[in-house]
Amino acid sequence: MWRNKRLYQVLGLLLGMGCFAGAAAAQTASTCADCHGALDAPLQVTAEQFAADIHAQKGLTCASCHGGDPSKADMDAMSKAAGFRGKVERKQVPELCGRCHSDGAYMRQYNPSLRTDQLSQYKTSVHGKRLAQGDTKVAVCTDCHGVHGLRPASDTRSKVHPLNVAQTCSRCHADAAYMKSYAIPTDQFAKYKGSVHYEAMTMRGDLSAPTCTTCHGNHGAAPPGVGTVQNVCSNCHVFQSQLYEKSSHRAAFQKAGLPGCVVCHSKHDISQPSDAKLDGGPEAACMQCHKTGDVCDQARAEILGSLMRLDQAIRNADQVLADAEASGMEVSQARLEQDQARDALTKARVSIHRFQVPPVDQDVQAGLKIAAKNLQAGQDALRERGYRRMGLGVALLSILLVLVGLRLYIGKIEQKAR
């Protein structure tokens, strides 16, 4: 009897657990996923796909954006009474996303560090202004972030991860047919891929290197004005900007309506700066504005000559020190000090943005002194090597003469013994 009672208790407990699990499943069931998982693209959204979305991971559901009641299996799930809004029109997307992302109190419970001014910034952007004018071709939130597979910007799979931003922007801006009505270039992405910034980002893994949003902004995207290009570049290139501010070129460029840094360095296809930009050829940066033989051209030639002298002095010292080191001579201190000479060359190249000879020459002279000192150290080491080799040669010759003398002496002793 006791055994039967115990069996009934266990069965009752299992039955209760089954009912509870069924009720829980009913509460979390989503008829949205049941139907849309079986549809074809672009309406298909699988449960696995949505589960990877940052919104789903934070507890939001289909109804959070589309409304409706995903717990119902009939047409009432998509009724107006349930707040169903279905497909969101492109022009409504920013406001829809802004309902949450502009609410600081709401967003704080998910990510307190996330900014909540994206919508207000978007309204100031080229995209937002044109959308307000009725142009639905411009980018909205979902074009850049995705729809049901959104990931944090820190995720390398995100469309707005630094490594992917340029590719995301190019989906529109590199499409000549799509951009035809806007009459703007569509070669920005192709040029950017050949730039020093792209190389730093993709080849050297420097995620702080500039990409589209670095210069144009993200939610408030807009092309920098002619007078503000320098401000954009100075976010990274601080010292160059400070020198440019004191130069005569700043006033001249402003008067002529020229966009500062871009005049010499271009925009999207910025190449690695080199001394060749100062040569007198037709492709040189200076010769775009200056004429051969004028005062500025003479200063250009003098600056270039100074840089070349220091560069050659560093190369000469490096070569002598390398020869000495390969010979086993101790020149580590001089090799280390060569970095100071290279730093002086870098400073001199930065000082070019002052567009005056004295600042450049000051850095060059400092570097020349260091390079000359290190060259002397290398030459001294090579001379010491020569002395040591000579001493070694004399010692070996002396030993050889002693050995020969001993051999002759031993031979005479042997003759007498016989």
Given for the second form:
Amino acid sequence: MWRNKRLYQVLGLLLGMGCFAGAAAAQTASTCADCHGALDAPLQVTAEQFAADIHAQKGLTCASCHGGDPSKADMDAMSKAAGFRGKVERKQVPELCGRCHSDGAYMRQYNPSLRTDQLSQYKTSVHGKRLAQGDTKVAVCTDCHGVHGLRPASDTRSKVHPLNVAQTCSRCHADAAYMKSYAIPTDQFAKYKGSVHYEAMTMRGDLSAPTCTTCHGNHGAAPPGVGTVQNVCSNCHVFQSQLYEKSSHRAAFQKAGLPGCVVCHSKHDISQPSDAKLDGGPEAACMQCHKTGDVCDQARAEILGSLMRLDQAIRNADQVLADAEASGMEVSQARLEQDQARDALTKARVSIHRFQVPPVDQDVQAGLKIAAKNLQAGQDALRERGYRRMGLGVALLSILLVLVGLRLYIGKIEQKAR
Amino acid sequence: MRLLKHVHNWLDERFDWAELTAPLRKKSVPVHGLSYWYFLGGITLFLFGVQICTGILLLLYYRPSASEAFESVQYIMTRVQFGWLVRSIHSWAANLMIFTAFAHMFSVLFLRAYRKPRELTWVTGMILLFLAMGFGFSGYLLPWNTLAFFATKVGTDIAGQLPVAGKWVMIFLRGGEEVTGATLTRFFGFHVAVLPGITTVLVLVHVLLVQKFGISVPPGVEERWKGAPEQAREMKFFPSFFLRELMAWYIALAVLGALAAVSPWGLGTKADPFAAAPVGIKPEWYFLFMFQSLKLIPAKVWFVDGELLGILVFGVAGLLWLLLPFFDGCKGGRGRRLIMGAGMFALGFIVAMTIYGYVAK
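To test you: the structure above is the form predicted alone. What is the structure of the form predicted together with the partner chain?
Every component of the complex follows; first up is the chain already shown.
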């Protein structure tokens, strides 16, 4: 009996501790989700959204942005007395985000490598300047990054992941009705989708390929401007830019107010450059400005001729080497060295940006030399194949003669034995 | 001719040459409609000889290390005078040798040449066939190209699935946990020392057994000859059969030369242990029927691992095949019928699965 009494006491104590723990937990939990999880859009914030949000994962709560006291029940949580700010107005969004994101000391505890100049950059952007002038149609932080369910940019599901940036920008910039008042084109996204950069990004999965923010900036987004286009492109196309710097076109384009690289390559719909840009056809870039037969046109024709000569030489060597390889000849070394010839062709195509014949010709000559050597290797292999087959013919004939001789000999000795 | 006679007399005076070669002169070969199958063993032996000669020549330039193997084979193929011919003949002869060994085995099976007293001739022959496949497996890695590297990886992985000793066998074959330069060195040792040593001894035993018991006459022919002894025909092994065998060797040499000249053995690309395995990688044709079968077995059969079950089935089948002649005398012809049925099934299975293996992606 005494033992049972002690058992009940222990059970009672454990039960009491459990209830206390439950009550304590209820006091610290946010009550926002209780209502906003059940409300309809736009007031709805589901538990799933909140759980996926990077801020929530780092320990921030609804009150961090909206104020209030989530530990209180019902509307008391959203009272002025509790510091509730309610829905953040669009024009206040950058400053609100900047409270933390511009605070280096604060951000360091979460991600020491994260930049904290987004707000100051934003203020220099077209978006930021217009917002300061009272235009609330322009993009603020939440338009690009999202709100409630916001993911880090490294997450492929984030709106600002490199794969999704163009789509995110296009939500406004491809909407002709929305952009009407700004009188700027809205075909950038459509053009970009046909570009070599988009192909590299989406088809080849090259996340370093340029998207909108690569050329325009992200928080400080603005058109590069005619004078700085070259600086933008040169971030990736370093050699082309260095050659262009030394070329006569740089000064000429500057004088004419032409936007550097864009003159020949266009901007959003940049296609894979080909030698056709140098010919007289519809893709020809030179003839937009130059006249047929002038000294520059002659140089263009010469450069084009050199490139085509090397291209043809590489194809010829490839063909002969492929024939030799298909016959089982060992030409792997020459096949490997063909890459050097192809590299020389690429280098020559880059040298075009100097807009002079000699640099291109120098690269072409180097490539021609390699292609000629490889062609020779292929032809040697085919000649060797011929020798081998001739040798085989002689060997087979000799074997046939031996076989006939043996058969005759067998017949002779067997006849003798009989 | 005078010189030959002089040499013959010299040998006869010292070693009693006539006495030594008497068994050869007495030996005869039955002549009937299926006699041409008798050439297969000799052709296999000839191809083994070709392997030894070309293998020794390759050894003059080949370097068995991960950093030099591929380059040395490339050097043989491109720079060494007739190196391409020697290597191509070595590779083609290896494949032809395994093919003729299989054909010889099935011809012996279907002509029932394994019967008493030739059980051990069959057993040594079967071990030689397994050794030939071992030669193929170990030699395939030696050029250290991509296909060889991954085929060895897959092959040794399968060995690693063996129960109890699997892991140990795999590590022993690889010289470590992974296929590396240590594996190459090890396989080179197996290929040029261990396997040739064992094979040479077994070939001698096999040939001596053939010499001891003579050449088997198929049971059907034997019955017919018993009924009509005047129909029984035979030819002297030396010189009649030997010269005909020599003709077969010449034909094999012509085929080898033609294959080497028209389709020199490829080299591929150098093995890169960090690269992904090529898509649809397959072993050499003589392992393909086993490889394809293992692929078709479900991951789990009841509670047993599918691959393990496949390996066990092939292992048991190989052992039974080795001991096949000992089942022939069972219960009034039942064993013989079982062996013929199993032979037909095995031949059909190997051919069908090999073709399927080539066609399947």
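For clarity, a rigid core is taken as the largest C-alpha set superposing within 1.5 Å between two forms. Numbering follows the first chain given and starts at 1. In this text, all values refer to a predicted model and were calculated from it rather than measured experimentally.
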Using the rigid core as the frame, report the C-alpha movement of residue 397 between the two forms, one decimal, in Å. 2.3
